[in-house]
Each structure stands twice: as structure tokens, then as C-alpha cells.
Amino acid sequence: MNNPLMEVDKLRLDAGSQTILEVDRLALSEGQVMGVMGPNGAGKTSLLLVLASLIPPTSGTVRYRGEDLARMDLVRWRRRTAMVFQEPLLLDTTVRENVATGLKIRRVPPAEQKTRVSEWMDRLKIEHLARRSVRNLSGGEAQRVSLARALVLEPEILFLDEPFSALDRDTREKMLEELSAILRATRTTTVFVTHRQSEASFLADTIIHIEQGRIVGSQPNGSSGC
């Protein structure tokens, strides 16, 4: 892979005396959607959090466009990424306010905020919920808000930690189809953690398998919806 967007070299993450991640090398190219699979406790989410610089590795290097993240200004890095967790983690306010949160923090001009928020609420089919309190949302609606809040930032890298795991099958499949179309249209580089083979096969173009903190398999996915 020439000039990867992100790459990992000799990464290790310890928790006390236990090594929970040991990844010799991993590379992510621009526009790639990488699925990360493995059993519970395999280290999938830990890898995601290290890549997102939410936890530091014990040793090894994570680089973005060739630059060591450990030496990169954290604010500059954060402005290039967005993350969606299993739980939506929404603020106790309206849908519109939640979607606009990151843009306000980044001091995007109000007119641009309005345009981008409306665009992404429409793309995630939540425009009709704009004034509704997040307390009155279904699980699927809340996760749509969370996705809109991330995608409105137009991140270079999107980190997804099992965002559909709590949803019923019909809702999950519909959202996977919509997200696949969005990632294909925007070419947003994505790391997608899931324990469902069907989700990884549909969304990702490359799937890596982790067991006991180590990558035990990696292959291109020819059936990806992307």
C-alpha cells in the first residue's frame, strides 16, 4: 500500500501486567472502509480507541499521513476525525442542537452551520425530528442523530464502534444500506468495529480479524455494499 492514510507499527497496549493489543503492522488507505471483527474481549474496541488517540499505546507508533500521532497537536487531529459509539451519547437538548454541536465547538460560521446541519439531517432522514428532544427518540432515531452529528463534521476518518448492535434487525439493515451509500458517495475513510459478519461483509471493503489482541486474518471483501 503506497502512502497509507494511517499506519500502525509494532503497536502494544498493556493493562497492568496484561497485554491486550499487539499489532505488528496495520495500514489504512484513503477512502477505505475497514471492518474489525473478533470475539468479545478480543481487543477490537481497544484498537479503535488507540487509532482515534483516545487512549495512548504502551509502545509502538501510529502515524497519520506519515506523522506520528504522539507528536501531533491533539486538537488538529481531532478536527480530522469523528466517532460513533454503541450508545448515541446525545446531549439533553433537541436533535438539531445535537447535530450542530461539533460545528459550534469548531466555530463554523452560523450560516454554514445551518446549511450543513440541514443537509445531514435530510441525508439521515431526521429533518422532521429537528425540534424534538432526544429524550423522545427511538433507538434507531437516536443513532441516526449520532451519525449525523459525526458526518456533518466531514471527517477524514470516521470511527464506528458497533453503532448498530442495539438495533432491531430491520432498522439495522436499513441503516447499513443508507450508511453504505453515504460512505461510497463521500469516500470517507472508516474503521468499523462489529461482531456481526453480515455487517462487516455489507459495509467494509477490507475485513481484519482479531483474537486475543492480535490480527489473525485480513482479506478484501468482494461483497461490500460500498
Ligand SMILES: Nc1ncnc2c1ncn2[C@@H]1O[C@H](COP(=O)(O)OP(=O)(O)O)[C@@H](O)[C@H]1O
Contents of the next structure:
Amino acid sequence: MNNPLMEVDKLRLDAGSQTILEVDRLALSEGQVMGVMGPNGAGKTSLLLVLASLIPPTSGTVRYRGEDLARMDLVRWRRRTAMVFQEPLLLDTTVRENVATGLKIRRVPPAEQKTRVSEWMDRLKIEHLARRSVRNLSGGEAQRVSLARALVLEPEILFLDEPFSALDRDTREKMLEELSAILRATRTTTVFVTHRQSEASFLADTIIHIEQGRIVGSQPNGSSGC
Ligand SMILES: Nc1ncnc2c1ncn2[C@@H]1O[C@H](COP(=O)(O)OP(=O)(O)O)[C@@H](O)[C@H]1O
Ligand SMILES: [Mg+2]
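Given the form predicted alone above, what does the protein look like in the form predicted in complex with the named molecule?
Complete assembly follows, chain above in first position.
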């Protein structure tokens, strides 16, 4: 078997006297789209935050290409990742500025910024909104901006926490289809949290089920349409 891109080993996350996560082993390979399913409160968001190194585990290790995240430079690590949450976290400015911000922070040369921002606004179908303030966007449009902000960074790993859960069904299905096509085309390694089986089946090539902080099932997704 290929070396996994990310590997979790004997992970435990406690909050006070409560154990939120207890994961003996989990591996993610390059290019894989992993769906993380489970009921409310199961620990899906907590797992994502630990994988992204936004919260440190109580014990155990998370490795990226064999390197322990706890020993890695966190800024360097975070620059390889991007994250999209259920509620779009946007800056109070225009759509274009929002998509460009991460590239500015990373000091990508202005000409390249311009090309990449235009490309990703086009791919997420928000080019016509470029000069609009994010204040007057619909929920679906705002989430398109969030996805463009994340994807423009060409992350090595993309973390998605229920990105479509707040959207109406038609919008959700459309965006799911578009995102699926993008992830297949770019081969972006992705961890996709959802509580909907239909979304996981559509997008993921492996699905893990979490209950009460433990992985209770893991299977390759045979019904993926891609
Ligand atoms: N900062 C925290 N402090 C204490 N308990 C927390 C904290 N964050 C989450 N929890 C608890 O951890 C469990 C898992 O939460 P979460 O990861 O948000 O689940 P999910 O995303 O699957 O709904 C829940 O019981 C929640 O109440
Ligand atoms: Mg959650």
C-alpha cells in the first residue's frame, strides 16, 4: 500500500472529563476524498479541527507525509490546507477581495493573484459578482465565495465541514455536483464532513462513520458516480 498522506494514530481528545474523540487509526491517501458521517455531536467537527491542527489532541499523533504535526511549523502547515465551514466566514468587502485575500497573505505575485482569482471565480461561477459586497449575497453565492477562497489556494488538503448544510435542496445538489467535478479534476485530497448519506455517497470515495467520538464503520464508497 502507498504511504498515506495523513495518518492518525491512537488519537484522543478530551474536554474536561469528557472524551470527545478516540480514534485508534485513520489514514488518508493522496487524492482521496474522505466523507466523515455521523449524527450531531458525534465528533465530526472535532476530528476535522484536530486533523487541521486547529486544536491539539490530548494524546496520540497526526502525521502528514510521515511528519508529526505537533512538531511541524504551524504556519507552514496551515498554508498547505484550506477550510470551509457551514457558515461562510467572509471578510466585509467585495467578492474579489475575499477570493484574493489568502493569496495576498501568502505574498503570491500580483499578476499570478489576478489570474488565479479570475480562474477560481469563473470556476465557481461568481465572476459576475466580483465587485459586489459579500453583504448582499444569497447563502449559496456566499458559499461559492468561500469555496473559491479555499480552492484558489490550491491546498494540499481541503477540509470541508458541512459546507452545504445551510442551503436549500436545489442549491445544495447543484453545488455538490460542481464541487465533485472540481475535486476530481484537481485531485484535491479532501475531508468532507456531512450528516447526509446522500452527500457522502455522491462526493466521497471512502466514508467513515463516527459515533460518540469513535469510528464505527469505514467503507469504500461503491456508489460514487465518478
Ligand atoms: N470546546 C468544547 N468543549 C467541550 N465540549 C465540546 C467542545 N467542542 C465540542 N464539544 C463536545 O464534543 C462532542 C462532539 O462535538 P462536535 O465535534 O462538534 O460534533 P459534530 O460536529 O459531529 O456535531 C459534543 O458532545 C460536543 O458537545
Ligand atoms: Mg459539526
